[in-house]
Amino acid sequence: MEDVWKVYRGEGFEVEALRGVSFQVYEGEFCAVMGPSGSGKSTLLNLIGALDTPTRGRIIVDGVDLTQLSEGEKDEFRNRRMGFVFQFFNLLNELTVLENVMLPALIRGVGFEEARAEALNLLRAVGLEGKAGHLAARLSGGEMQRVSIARALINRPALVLADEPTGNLDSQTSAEIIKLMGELNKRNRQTFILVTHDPTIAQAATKVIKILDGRVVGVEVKKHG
């Protein structure tokens, strides 16, 4: 991110959500973006994920300047190069666990059998192979988040973005989910960026970017363990 600003304007008001944010996250890093509510964390993640457009500045992901892409190009880039994990899981309850994980690959145009095999591999990786045929609605919160992580990884993205991924989970389940994401990061060398206000998540990260009032106020880099 290079001098990124995001200003929301309406009738009679102007809100500077991000004010000149610059930082780098390198390939294979497990990065936590930390800050209190209203600091600009979610805005930051939406911009990195090409879900929103900065008022000014440049955002370069995997060598591509997102600010130069059309909406259609952004959609394709997101589907091919990014994975998303949300606080509220966003699973389709009427589909099975396996079908939820397969869906992004099928949308991308991957063949059914290939998508199914990859989805089963990912469910095995997140410890849910035995629940492949279950409806998503019948899972616990922790299991739902494991499914959403598998779904985020199905297209082998260069970058996985997670917005408060443990916000709806108890402390033990949260710790298990963060441990799982850390293991997947190391095993697959995929880059993870997590937005959180939870300091325990920062302990698992290799880089912590602290933001306050729309500005970066600190960057902490830890040695890989």
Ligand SMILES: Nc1ncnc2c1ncn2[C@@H]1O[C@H](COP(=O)(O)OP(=O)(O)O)[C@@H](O)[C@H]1O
Given for the second form:
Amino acid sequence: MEDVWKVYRGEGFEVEALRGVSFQVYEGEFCAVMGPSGSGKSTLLNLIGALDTPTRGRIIVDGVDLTQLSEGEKDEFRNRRMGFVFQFFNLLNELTVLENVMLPALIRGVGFEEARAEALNLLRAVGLEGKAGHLAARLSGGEMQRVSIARALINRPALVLADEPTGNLDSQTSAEIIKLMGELNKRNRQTFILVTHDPTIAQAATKVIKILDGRVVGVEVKKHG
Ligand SMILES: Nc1ncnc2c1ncn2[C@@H]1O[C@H](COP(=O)(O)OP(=O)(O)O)[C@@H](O)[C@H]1O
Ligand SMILES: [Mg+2]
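Please supply the corresponding structure for the form predicted together with the named molecule (the preceding block corresponds to the form predicted on its own).
Every chain and every other molecule in the complex is listed next, the one we just looked at coming first.
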């Protein structure tokens, strides 16, 4: 990100949510973004995910300048190159676990059997192959988050973005989810950027970016064995 600003404007208000944010995250990093509520973390993640556009500045993901893409190109870029994990899981409750995970692959145009096989592989990786046929609505919070991680990974994204992925989970389940994401990050060399309040995520991270009032106030780079 290069000197990224985001100003929300409406009737009689103007919020400078990001004020000149610059940082780099390298391939394969497990990066945590930390900061108090309202500091601009979700805004930042939405911009990196091309879900919103900056008021000023450049955002380059995997060599592509997001500000130069049309809406259609952004949709395709999101579907193919990025995976999203949200605090409230955002699963389709009326679909099965397997169908939820397959969906982004089907949207990409992968054949049904191939998508099914890949989804089952990922469900095995997150320890949920036994629940493939269950309705998503019937799962526990931790299971739902594991499904949403499998869903985020099915198109083999270069970058996985997670907004408070453990914000709605108890501490033991959070620890399992963090461990799982860390293992997937190492195994597949996929880059993770996680917005979090959770100090255990920050501990597991290779880089911690601290933001306050829309500015980067610290970048901590850690070495891991
Ligand atoms: N769509 C929006 N319209 C107006 N203001 C917004 C919008 N989204 C976020 N904000 C404001 O921008 C600031 C940063 O919000 P956000 O990025 O959600 O912070 P965080 O995720 O760190 O809690 C806050 O002051 C918030 O109220
Ligand atoms: Mg937020």
